[in-house]
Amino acid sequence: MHAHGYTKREIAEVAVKNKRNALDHPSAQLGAEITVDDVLNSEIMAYPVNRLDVSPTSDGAGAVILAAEHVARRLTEKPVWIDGVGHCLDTAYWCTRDLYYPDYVEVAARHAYEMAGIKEPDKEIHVAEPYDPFTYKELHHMEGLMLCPRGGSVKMLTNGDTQRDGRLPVSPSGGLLGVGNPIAAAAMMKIIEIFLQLREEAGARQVPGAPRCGVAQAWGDLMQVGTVVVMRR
């Protein structure tokens, strides 16, 4: 908010875009139609944060299974392929760190993509789940993962880029703003969502277009761990 201008109204909306997203996901807990004024009327938890901005934790379990190519090949006619892995750890000491921005995604988010061969995320990512505990944190590791310019974030989400069917999705699963944070497995929930979208079955939260290539991102600790997983089919 200090370094780029954003509102609390702007920044409102993420909440608004996941919870609604939520509604269509099986395991959600926290889908709803709510509004930008519910948002701002919640209960102030810590300023600038809102009851309706945070994601509580809860209890959560996922899985994945990862076999080799040429298995991988054999078992299933659609194979969805990890492309790219990175990860960072910054340093704890917040007082060395400007935490407008997270370094410790973006550092990540390099490894993954030049591991994937992608160049330009913003047009090569078809579909992102960014970890998104609150919603300013949405905002924040989109621009990590470079899928929008540094202050760009709010953009677009008012342009309504982000949206389900919108130019880049993000969290169309609901997010854990949506679905729930099941803390340690909330990584995993994004790596799903991904497999899922790509294979195109993901069902009433399906992004259109039939996209090839996503990324997963998680946070972690004292604010200081990043890790990226690009996928592709």
Given for the second form:
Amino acid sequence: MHAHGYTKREIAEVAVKNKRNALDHPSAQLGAEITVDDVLNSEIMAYPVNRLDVSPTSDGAGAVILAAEHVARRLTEKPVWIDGVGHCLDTAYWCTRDLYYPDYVEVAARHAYEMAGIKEPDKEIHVAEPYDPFTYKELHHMEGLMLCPRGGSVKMLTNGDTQRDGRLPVSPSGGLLGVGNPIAAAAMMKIIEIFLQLREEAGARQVPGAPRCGVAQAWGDLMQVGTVVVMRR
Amino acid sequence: MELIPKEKVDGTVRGLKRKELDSGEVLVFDWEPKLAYAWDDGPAIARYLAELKNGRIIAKKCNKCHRVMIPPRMFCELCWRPSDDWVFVEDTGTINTFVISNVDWKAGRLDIEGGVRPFTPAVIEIDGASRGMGILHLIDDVDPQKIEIGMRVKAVWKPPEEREGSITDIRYFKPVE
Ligand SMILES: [Zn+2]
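Given the form predicted alone, state the structure of the form predicted together with the partner chain.
What follows is the entire complex, opening with the chain shown before.
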């Protein structure tokens, strides 16, 4: 808000989008049809963060099966490949670093993109699941993942670009805000969503256009850890 | 070896009944854990806390990147080398970020309607330390709605006889002109 003049009203649209997307997720805890005013009128937890800007406390689990290439080809006709992985830890002294821009997510993303041969993430990635435990973190992470320029995430959101049928769907699963935030399993939920989207098996959540490349990202610890996974079909 | 009887796995697992607990049919025991622990501050934080007791804030410098780091640390995590000189910094600073919290540190709701002042923690960049170097502390003596990013603040210390070598030796920071 301070760096780019984003308003609470704009940021609240992340909650509206993700909770609506979650209505189509069979495991969702907080799928709902809400409005921006519902978010702004929800209880203030710690200004500028209201109740509906925050993901719930959740329990849950997720799993994927990893297999060597020749095994995967034997097991399924539609394997999804992990083409790039990146991890980065910033300093644990969290009062000592930029509290807006997640440099560590950008470093992790650069590693993953290099491994996957991605040069223009905003064009080559067709569906994204950035970590969204809070509304504004989805925006921070879209910028860290270089899906838009710094300061460009709100424009992308308010344009409708990140809707399930938008130019670059973001959190079509419903995200942590809608599906839930089972800590340590939450990012696996995002990886599973990209898997289903790439196989075109996401049912009512399916993004159009037969996506071929997706990215999932996790954030955590002392708010300084970024993990990025690029997947392709 | 079968750890769980098969019929349990097949769906006969159910909640226990009070009667089964009371009758001793189910083994129950009380255990009071003794979880005593000690915290080693390490040389950098120990000196930092000892200086707070003296009413001073101390930082540590890295002679490679020339950062003055607070809280002080024995290594520079950017240069990956031991840090160098101890330097005293000011007890004034600038608010980098803050929240007006209606919940306490245990996530319990504060009685805001009943007149309780919200918690207003802030990251405060300390004068004399490098730009962007902050500590987390409380802001007080100001209407929460008037707090702003970039606001200048100064430490309000406990009187010397009440200090105990803790970050709470500074009660809070308050705005200064
Ligand atoms: Zn250094």
